[in-house]
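Let's start with one chain on its own, the form predicted alone, as structure tokens.
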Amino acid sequence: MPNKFKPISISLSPNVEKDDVLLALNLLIRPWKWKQGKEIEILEKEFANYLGVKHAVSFNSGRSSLYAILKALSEVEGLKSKDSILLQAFTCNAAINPALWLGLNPVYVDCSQENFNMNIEDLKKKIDIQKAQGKPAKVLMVQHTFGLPANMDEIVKIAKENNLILIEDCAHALGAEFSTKKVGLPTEALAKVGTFGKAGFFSFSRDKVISCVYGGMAVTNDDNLARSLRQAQGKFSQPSLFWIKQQLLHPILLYYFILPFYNFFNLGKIILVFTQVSHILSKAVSWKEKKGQMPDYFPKALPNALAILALNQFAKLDKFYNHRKKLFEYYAKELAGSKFVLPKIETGYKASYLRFTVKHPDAHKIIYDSWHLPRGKAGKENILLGDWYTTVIAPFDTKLETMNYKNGSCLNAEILSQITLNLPTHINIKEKDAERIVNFLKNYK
């Protein structure tokens, strides 16, 4: 029988099963294996060996990784203090930071409407801009927004046109896939997101298409790049013991106390707040780097409690991608012909589907409704829906003068912030739930 009190959730740790809780018990009581041991190693090769990258390595988080990889871009490349890089608006502060802790100048590229990801033409145009200043940007990282592969064909051109770094951000998009002619092939082939700069990075956070609650692994093909990731990796150190323990504690308060009590009387909500403010549990995002500051627990290496976490989800891929591409599929056939305006999937792409994201102009009402409308004698609604991205910058509280953003530099983005909203494709959405949600949306003409 369905719990009425618990929300269908968009985060909140969505991917947690129960064998993910019991393993992360089983770990609460093996404090010996929190921080060394043989999981890290292993995870890092069978990541590589997946993605078919000669190095992959390990990072307590996306963040750390991007700042693995640019710091060890100084040391390579020549990359410096004042250098600009350009990176796509529609996106998260965890995104940005590392570059702006390394003190470089983050210069902000339009998305597309049709696909979140970065627009072709407003790329070109930045690139001309810097070059007219006489500053022209070194680095060029892509984002794969909500798992749908950006135009690589375009932007690897672009980018050897203009001696650009290229950086993948796969935070959202582990498993998917964008076809391009490859040479000596042909014909198209598919190739994973993450392959096709200098270097690539994905993020194991808590809502992520797996999730550790929080890590992150830097990939590349260039040994004097990985050899830099190595030692910066070593330098990092491990997190303490007191935040690995947040971590392990994290999936067990979710699925046993905050997710079964969350509308019974608020209790779970209490739960949440007070084990974040009593720091129990970690925040996704914490009050620093909403201002463009670095907290102690970045950068780091992963532990190993949190690599035997990842293994266990990665295990389990395929059996998600299948479970999120159902569903995807079933919101698209189910919504088609409504107000709200669906995601397009380009023929040849493989998404990661790691949410099904639609537009509609009265998007922020829609999630302020889905959270706060009451739904007969059952209660609320009691759907969480759309926590990406409801600002140009998430999260919502970020402060766009300390990311060094200007209004109206990127109106796509601006415009997009205010007019979409997510729908969930994780594991534990199930097809009642996804009809629930569907039945709810129809509600908006």
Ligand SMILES: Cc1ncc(COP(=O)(O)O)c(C=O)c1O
Given for the second form:
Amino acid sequence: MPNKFKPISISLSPNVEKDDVLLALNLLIRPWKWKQGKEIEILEKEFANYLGVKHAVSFNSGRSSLYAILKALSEVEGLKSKDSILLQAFTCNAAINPALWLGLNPVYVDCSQENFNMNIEDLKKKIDIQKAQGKPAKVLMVQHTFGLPANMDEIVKIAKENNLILIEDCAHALGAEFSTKKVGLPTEALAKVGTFGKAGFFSFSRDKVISCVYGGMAVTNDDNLARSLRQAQGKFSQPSLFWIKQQLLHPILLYYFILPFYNFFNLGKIILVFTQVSHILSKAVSWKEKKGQMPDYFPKALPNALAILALNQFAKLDKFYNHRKKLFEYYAKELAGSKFVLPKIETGYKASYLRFTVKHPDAHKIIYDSWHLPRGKAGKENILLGDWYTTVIAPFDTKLETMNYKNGSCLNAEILSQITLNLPTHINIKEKDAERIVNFLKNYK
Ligand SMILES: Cc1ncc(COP(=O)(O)O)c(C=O)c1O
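So the form predicted alone is up there; where is the form predicted in complex with this ligand?
Below, the chain from earlier opens the complete complex, with every other chain and molecule after it.
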């Protein structure tokens, strides 16, 4: 029986299924398994095998993974504080902060209106500006936004020509692939994103392709870098038992107490806010990070309990992928020819389909309506659509000055942040839910 109080939500532990919840419950009563255990190594090995890379080193988030990569680059490649890192606007502060925490200077590159990834022309321009100022950038970090692979053909070439160390931000893109033929390799096979640069990192946080609430993986084929990453993992140490308990409680409370009663006189919503304010549950992004500061649970290694949750999700990657693709195609078919401008996937590439992002002049109103319309109005409410990203650096209350972002420096990103919204593709969205989402959107055709 469908639960009428439970929203159709893009967020709120989207990937969690009953087996994940039972596993979290099982772990909750076995604290001796929380910090150390064999599953950390098993996850790292399985991940490296899957990706076809030599080294995979786990951390407690994509943020810690990126921090570790940049720190390792300071040891292996002489990256120094104040050096510039090129990265794209239309992103999350989680992708910027690790660079700020190490004293690096983020230089923002605009994105493409078509696929939300780095705009190649603007990248070339920003490289030249840095050179003209006598401070050539050292690092280029490319993001595969919403799981649509960036044009690695061009990016790899530009990185080589300009002596830039290439890092891939694959936080959205586990499973996405790009044709290697285009980067001059002999075969036409697709290569997984995360394998093109000096290093890459993935996120297993709550809204990503797979999730263990907080988790991440740094990957590389470079032995020296890997050694340095491994040392960083040891130095960072494990998060506290309190923090691990917060993460284990997350799927359990969401599944049994928050989501089923979300709209029952707002009880679920109240429980969610209360549990976060009282630190029973963690937040995805802390208030400190919105000001460029570092919370004390970063950078840290991945605890064994979360590696166990991640392994359980990793085993379901294909199932998740097929489901996401099916929903993506469904939305594309149903919204074709409407006022919604659909995401573009180049033929021959494989996306991870994390979110179905559309453009619409009234995007913010649609998001607002989807969150706020009372039951009965428009008849298709109780839907929580995605707001990635309603500002150039999300979440919306991130202090752009502390991120070093100058208004007007990335116009496409600024425009996109006004006209985009995303639809859910995760495993808990059933065909009926997708149908209701499409019907809701038809009010804005
Ligand atoms: C584009 C992007 N990069 C990096 C990250 C950092 O990942 P994590 O949340 O695991 O720290 C995120 C997610 O927050 C992200 O959206």
